[in-house]
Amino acid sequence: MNRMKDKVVIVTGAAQGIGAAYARALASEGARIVLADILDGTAVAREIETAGGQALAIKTNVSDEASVAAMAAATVERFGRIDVLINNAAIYASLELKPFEQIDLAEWDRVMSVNVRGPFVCARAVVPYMKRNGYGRIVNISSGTPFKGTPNMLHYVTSKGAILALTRALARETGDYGICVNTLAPGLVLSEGVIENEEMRDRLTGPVIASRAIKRDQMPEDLIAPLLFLASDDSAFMTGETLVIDGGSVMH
């Protein structure tokens, strides 16, 4: 499979969990991967290279302009260009479910800094390189929660709603440069983080599955084919759109 052959793809939040699954899948399709994460992504990069791919792990704080600019420059230095950005890094599974009036301002700001500021900062850093080549794909990762108004996660839901708006506006500004910007919106995925957060898993899994037309747990593997579609030339005439993948809980 060579759908992404020689494309240079940055995946934020790729040191573990769903981001790592995205990175492995893109590499298996021939992409050269940059794993941008505040955590150490060396193990995933080594795994990709052992399988015959090319990967570079760069410690990156997506909310920090200088850190992201350095990551983009290092990507171009190593691979010569930037073709695709997967804005996956986000604060989610570590959150405690609570009524909105119990969310303190520091926690609100921390979620917004990573989940909203992060994709903005990353897009602003990579788009000039994409414009230079007249080509680019940006896939912003949102969630099914903005369509439901999921309670007890107001900061997270708000941040993921902002991603829908960011995608639409950015698509308008970059379309003339051959750049497509779309959103992938997963449902509740049994990622490593969700499995480790017993409260989140126990309180949300049952009701979410009951709301789905396809009544089973969603796994990271369920997102791979849609992600590859949005990151590749298969979606070359699609921009500003949101693809919800959640087993029919949200029918958007």
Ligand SMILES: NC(=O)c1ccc[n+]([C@@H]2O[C@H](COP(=O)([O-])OP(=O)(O)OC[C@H]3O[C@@H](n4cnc5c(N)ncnc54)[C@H](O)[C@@H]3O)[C@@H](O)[C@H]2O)c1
Given for the second form:
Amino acid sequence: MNRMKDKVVIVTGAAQGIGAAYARALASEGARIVLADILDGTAVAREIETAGGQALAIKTNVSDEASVAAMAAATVERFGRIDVLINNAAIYASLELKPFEQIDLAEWDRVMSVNVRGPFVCARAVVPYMKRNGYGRIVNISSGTPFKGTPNMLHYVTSKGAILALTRALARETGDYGICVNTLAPGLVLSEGVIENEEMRDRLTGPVIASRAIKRDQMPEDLIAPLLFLASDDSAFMTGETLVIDGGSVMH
Ligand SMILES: NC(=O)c1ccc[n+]([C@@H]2O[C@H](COP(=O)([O-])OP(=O)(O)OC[C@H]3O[C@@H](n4cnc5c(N)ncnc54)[C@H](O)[C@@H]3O)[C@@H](O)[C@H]2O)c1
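Now that the form predicted on its own has been shown, please provide the structure of the form predicted in complex with the ligand.
Now the full complex is given, and it begins with the chain already shown.
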């Protein structure tokens, strides 16, 4: 119940979907939460507060430097510090599956700008606050897809591969300041967005389940214990690593 007591945690992309599940779980462990999303996260913030927690929703575009800097400053103004960043925001569930020749440059750039530049911009904004306290946890959300080379979303798979590299290099640059940087890589999760995206749900679910050692759907709840492990002191001597949580589809 108190694994994250008084820790100040920013969860990007937490207005809905898996990010909202992370935010609720972190709050239930005592964290004070900032929900940073381009969508309005007020409903999730209210839910957390009704359950006795503390939360603040701040409309944020993770790929926009000024927007992220304002979010980090507002976090410190309200809660006094920043301990943990969960880089979860991404363009994912709204994507249409298509061969790589059909991905135009504008779509490629949009995915890279949110999925790769976003985590970079957010890390750059929060690390100075973490350094002040000699403490930080950054959890970057990747995916099983770069391990598998999943077809028909080349921009997305490439962006999530970049997250593995970003995690490793950032871990080396921040370890001296008490900051751990790790990656959580989920398999196909029945998030709200995936359930709504009929093509993604119907075309991918069957083959993905067949590829797992544990043959069932993956739910957001399957990610909570690993996320809490990476966000808390339980993983204090672990950095630059990737935890794949997908029922044994990818084994690395
Ligand atoms: N659902 C899955 O099967 C699955 C599998 C592996 C990895 N993931 C990853 O987990 C994370 C969450 O997945 P999900 O299914 O909930 O995705 P989702 O697409 O439903 O949610 C992404 C969230 O990010 C927000 N967002 C998008 N652009 C933003 C921006 N510029 N600034 C701030 N917020 C922005 C969206 O508003 C949304 O709330 C993503 O990083 C995704 O890539 C998901």
